[in-house]
Amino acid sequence: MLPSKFDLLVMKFGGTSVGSASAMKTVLEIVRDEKKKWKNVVVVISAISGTTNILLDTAAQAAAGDDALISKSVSELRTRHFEILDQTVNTPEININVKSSINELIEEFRSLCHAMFVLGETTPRALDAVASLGERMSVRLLAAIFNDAGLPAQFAEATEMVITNNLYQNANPDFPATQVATHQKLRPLFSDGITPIVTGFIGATPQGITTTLGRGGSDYSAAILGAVLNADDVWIWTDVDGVMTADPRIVKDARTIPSISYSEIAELAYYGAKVLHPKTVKPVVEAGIGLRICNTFNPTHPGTRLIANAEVQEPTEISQIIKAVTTIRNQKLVTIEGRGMLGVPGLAARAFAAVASTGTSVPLITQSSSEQSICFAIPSAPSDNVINALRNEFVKELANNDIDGVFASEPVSILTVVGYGTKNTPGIAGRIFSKLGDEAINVLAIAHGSSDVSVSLVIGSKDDSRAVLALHNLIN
């Protein structure tokens, strides 16, 4: 039978987290700290900062014949880590052996490439291959840091803990499969006094492929963990004081949010907010467990502390209510239009299905009253696809005008306002629109009612700014 709490804390840190030797000092004696205070730690980090970005391109560019990038990649890996490893392990045995292990993944990550290059294509199970080596690199590097500082360490790959489908590239865990497989890798270690330090975004199938939980996965990776070792708590720790009540570089007035619920920061991260991957939050919810947001660079701050929705004291000013606003840019609005859909069922149902078949996820949705025109909002990236798609599967229609036109806006932004009591709180659409219109900002498009805490609105994405700016100064 599995334990109950037994006084565990997963931490988690991000690639600038752990981008300088300067940072990693920083989090072994975070870490070192926590280690005082709690029986057992366990620690999951990303890739150092950048490094994600260089294995993709790297694998795209020779995917596509040109295999003039691998070898200068190769060379920039060797030294970010490198350099790292001399400025904070003295010990030499440590240094040369951790070197070693990591030029072995580097000669992978060399050869995987190589490979893409012959075959002149890539596959998503190669990429996940390729974006995992980050990972792995790192976890290598900071247990070294800490052994040779004297906090007993040992890295372990989530490719023997995490267990999920073959879904390359956003995998989906198997939690009961997960919780035996971490149980058996890591209860060993606590029971030595070992900080497992544990590979963030990566998980593997039941057959050992590697598989990755999609960019930013390193969060959903601590919550993994935290849920099935039934963890006290989990602390993702970033650059940023917490959860903000806008981007800083947009207001530079914006402040952090002491505390918030599950289903506001929910809302925040699916609609831009970078301080927490979407998918973090359902499994922490569902296992009952603390979850905090916290700034490396200021480990003093409390930063964020995430409530149960139950524990949220209904505001009843609107100042208190609207607790941030973030935006998602680069979208599209793709709009369905004809008189011939008025009353004929399943044609919404269709429609999403062919989006569906593009692979492409459809943030906001609105329908004319009349049934005469279905219109949603979609990344700018895949748009034509999607257009493709859908004209495709309504060919009849269009060909018999019963559907007037499939066709895709400019880009646009999603505004998205949250907070606790915006669905039933009168008088809150009413301030957001006349905010907007104080700056001659024109709502394409809103989607209020579908959740308690959000209401959001399409805007041209000239105007983002402006309208985060203006928003902003209704939060209390």
Ligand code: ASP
Second form
Amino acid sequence: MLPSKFDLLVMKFGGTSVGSASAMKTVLEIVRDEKKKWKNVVVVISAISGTTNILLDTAAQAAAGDDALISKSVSELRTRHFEILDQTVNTPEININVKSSINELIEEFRSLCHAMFVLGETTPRALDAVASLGERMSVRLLAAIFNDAGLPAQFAEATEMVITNNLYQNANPDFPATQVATHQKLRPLFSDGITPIVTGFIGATPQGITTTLGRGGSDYSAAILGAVLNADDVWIWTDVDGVMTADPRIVKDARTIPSISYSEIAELAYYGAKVLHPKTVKPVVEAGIGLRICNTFNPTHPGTRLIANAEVQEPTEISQIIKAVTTIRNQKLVTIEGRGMLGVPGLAARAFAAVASTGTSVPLITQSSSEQSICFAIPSAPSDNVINALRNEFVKELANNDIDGVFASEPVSILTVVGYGTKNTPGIAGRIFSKLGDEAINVLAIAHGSSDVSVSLVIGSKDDSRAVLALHNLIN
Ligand code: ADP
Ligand code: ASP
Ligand code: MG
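Same protein, different form: I have the form predicted alone, so give me the form predicted together with the ligand.
First the chain shown before, then all remaining chains and molecules of the complex.
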């Protein structure tokens, strides 16, 4: 009997980790190894890299009246999936069956896009139906590879397990309902020693309509399944050696952070470190599940382990406080200003309600102490909608000149420095500003204080890579 510590492991593999025949074979070997140590392993995967973008871009273009991309994308998707299949699955029956079921999904994609083209519009619900196809194809492919290699596996659609609300493109799970459905679906597979290969990213409403959890949401899928199955560990396999001191695409000498607290990783993920979807942290912390981030292409590297906040060793040296630097691009700063705002209660509440009515979330807020202006960041894409909603909300105040203006800035980036003590240690802010000053980078806004573990600054977007590189030099 294995110790209970080795009862259940959930492993999620991202798009690059399943992006080629050799990557899929590596996934097979990783799972085979862990199956020797754990009683049950649940595999959650993303669509093969680039697929979700192809699906959504084609749908958007079709809805905008251009159907030229549809047949090109259909053949690209078919080629990419079939090439991997032909390089990995030798058993003719398995190969033919999987090809035919992937073909059905691709035909579903073609008809959905065609419907959007005819209607000249799309809806979030229809886009979720399209986006879900990537994961629905990849699980069939990987399960076939496993079975062909003698490791019994069964693909499983999260639409039958992860029950969500109907907030299409950003749905939230109903944990109790998900728990019941997941146990019903997976327990029989566990009893038969079969490894489930589950679609990341997607779920369904109680009525069975497909939803998605937001871009990059497969990490969250793994956390949800880990929580409802009471897993011991959730491991996120990606294409870098764990959580690093900065995005290695920006900072070539970024280093792996061997252990990081839940609060620190939550800030990093929220403020742009794509390596982990920001919603992943909460379910695993609440369920007391271990979380590890590791590299499919360097599987012996230990990666990053998440540790409880209480286990964090307070840094003794100022130079050890900053652990990582991250950035979110394509933002705008919205300012609402006017002398008539001074001391008027409820303005901020009305402003944020108006922003929320457009479905936009606000990653950063600053307010001048004299209350003559409110300033906050939003993603660039919905900024016209947000400004219109605010101008509608404050139409009277604008007419009376109590509010002088509501406007959005040029594109900006949010730069966030993460680490315990960044807030409470004298001298950290000074170091950050001096470094940026040395590089002649102007700081447009600062949010310092809402979290114990981070400081965020807003800078012009043209400066963001230089700023990340400069602040990375502050990390010991
Ligand atoms: P996956 O497809 O496996 O989910 P993602 O592309 O979503 O992978 O996330 C991994 C990427 O996150 C890395 O390739 C890296 O460029 C980026 N990244 C951004 N910030 C960080 C960071 N601090 N540490 C590690 N990777 C980061
Ligand atoms: N395939 C989805 C995306 O590209 C989900 C994920 O990769 O996590 O957003
Ligand atoms: Mg990801």
